[in-house]
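Next comes just one chain, in structure tokens: the form predicted on its own.
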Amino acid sequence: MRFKGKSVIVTGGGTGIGKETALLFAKEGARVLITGRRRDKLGEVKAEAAGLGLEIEFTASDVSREEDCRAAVNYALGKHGKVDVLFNNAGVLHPGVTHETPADVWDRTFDINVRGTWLMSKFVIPHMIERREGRIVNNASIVGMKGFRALAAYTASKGAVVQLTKSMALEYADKGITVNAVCPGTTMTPLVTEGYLKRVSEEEGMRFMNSLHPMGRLAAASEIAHAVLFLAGERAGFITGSMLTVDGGWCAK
């Protein structure tokens, strides 16, 4: 129970490592409310969550909107009284080529990866100052910090997580709150089952992605979710403006 009584925001929490990270909170004590988009996968989240005995409230809400973003964090002072935790895991993934990518396609990929990270912060980070204390966990990839080619948008927005990381690290390292963010390789969630693979033979895909791990494998989005916490506890207390990439290797290739 590490997280007994703590209050914990967990954006994008429907699906895939959000779902799972907000699960995890919760089984260790946290009271936890996730937001995203689609109200039935949040509800999904929360029946499952009941079925173990858990409860995590949510409330739909697009992370690009600013009034949903206050929205989303007046509602978990509302019910808990405040925010320990916030961990802005929303996302989306479009493959593209720089030259052949949409601008619209670019447009909201920036809007959900960097803007929604941008605001969910804004909103919270005052209440943290005041009470002196907070933690704040992004979701960088780790294609935040080598580049990968036919992803110009995702990584492009992913390098500006890592960058925004850092300076808020920078901004409030004295005023007790802790930035940084996870970046994960390749993991088996829902933007790569229905994203991905669904672009290419599921073979050929995951023959492809296993080989750029010299793991020789995928991660599970729970392997994510424990790296979230730990940036999260009381044991990385000292540990801001870091990376933590968890990757199977890919990043020291």
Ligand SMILES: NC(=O)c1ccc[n+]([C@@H]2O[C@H](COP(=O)([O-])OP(=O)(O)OC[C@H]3O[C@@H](n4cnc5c(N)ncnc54)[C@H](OP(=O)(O)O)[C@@H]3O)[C@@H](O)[C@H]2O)c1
The other form holds:
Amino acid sequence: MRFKGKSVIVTGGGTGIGKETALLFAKEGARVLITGRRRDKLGEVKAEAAGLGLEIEFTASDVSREEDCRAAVNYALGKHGKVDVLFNNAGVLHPGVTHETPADVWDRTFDINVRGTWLMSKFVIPHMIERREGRIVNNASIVGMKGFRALAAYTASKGAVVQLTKSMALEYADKGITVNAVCPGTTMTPLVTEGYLKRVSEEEGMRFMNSLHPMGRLAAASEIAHAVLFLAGERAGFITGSMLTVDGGWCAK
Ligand SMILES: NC(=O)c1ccc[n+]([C@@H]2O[C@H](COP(=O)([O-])OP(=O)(O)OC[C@H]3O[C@@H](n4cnc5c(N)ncnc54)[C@H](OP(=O)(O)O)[C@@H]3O)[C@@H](O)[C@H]2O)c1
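Go ahead and give the structure of the form predicted in complex with the named molecule, now that the form predicted on its own is out.
And the full complex, kicking off with our chain again.
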């Protein structure tokens, strides 16, 4: 029960990495609020948690909208009186090389992956400053640090998340707030199965993705969740501005 009594917000908590992380926080005693646009997905996670004897709250919220972010943070504050941990996880991926990426896809990717991370942080940070305590973990990506073909908008947006993480870490280091990012390698979630594998043959896609990782396989969402809990926990007290790669060795190449 490492997070007993802690209040945690997980954006994009209805599926994939966000869902696994929310469930793990709840298993460790946290009071968890998940957000996302699809109420049905959020409700399914709440029901799954209830089946395990855990409580997870949800509120439908779009991280690209300022009012939604303000309302989500206020919802957590209203329910739990504080926010100890913010996991900025919501994200989208639209494949495409630079010259074929439509402007609206570029803008939408940045609105969710970058603006969403910034907006949620913007509304949580004043409360963390007041309590001189807080943990922010952003979900970046290996491709925010390494070049990668045909993911122009996505890689650029994740590069921005990496830089925002470092700048925020500096801004709040003396205020009791740590800001770090996880940088997952390819993880088996709907982002990959629906966002990538639908566009290529599944066999070819899996062979290619496995080959990127020296371990020869993809990550499970739970493996990313454990890294998030580490960064959000007491044992990571002196870690800020770090990019924790969870990538089966990809970045070591
Ligand atoms: N899977 C990978 O290989 C991988 C690797 C590196 C990094 N990541 C990052 O991990 C994060 C989670 O992705 P995932 O792999 O777990 O895929 P996923 O299952 O598709 O999760 C993405 C989540 O973000 C939510 N979301 C999207 N747009 C949103 C918005 N505007 N407002 C609020 N929530 C929104 C989605 O819910 P709604 O659609 O209901 O809003 C969904 O629950 C993303 O930031 C992704 O870039 C993934």
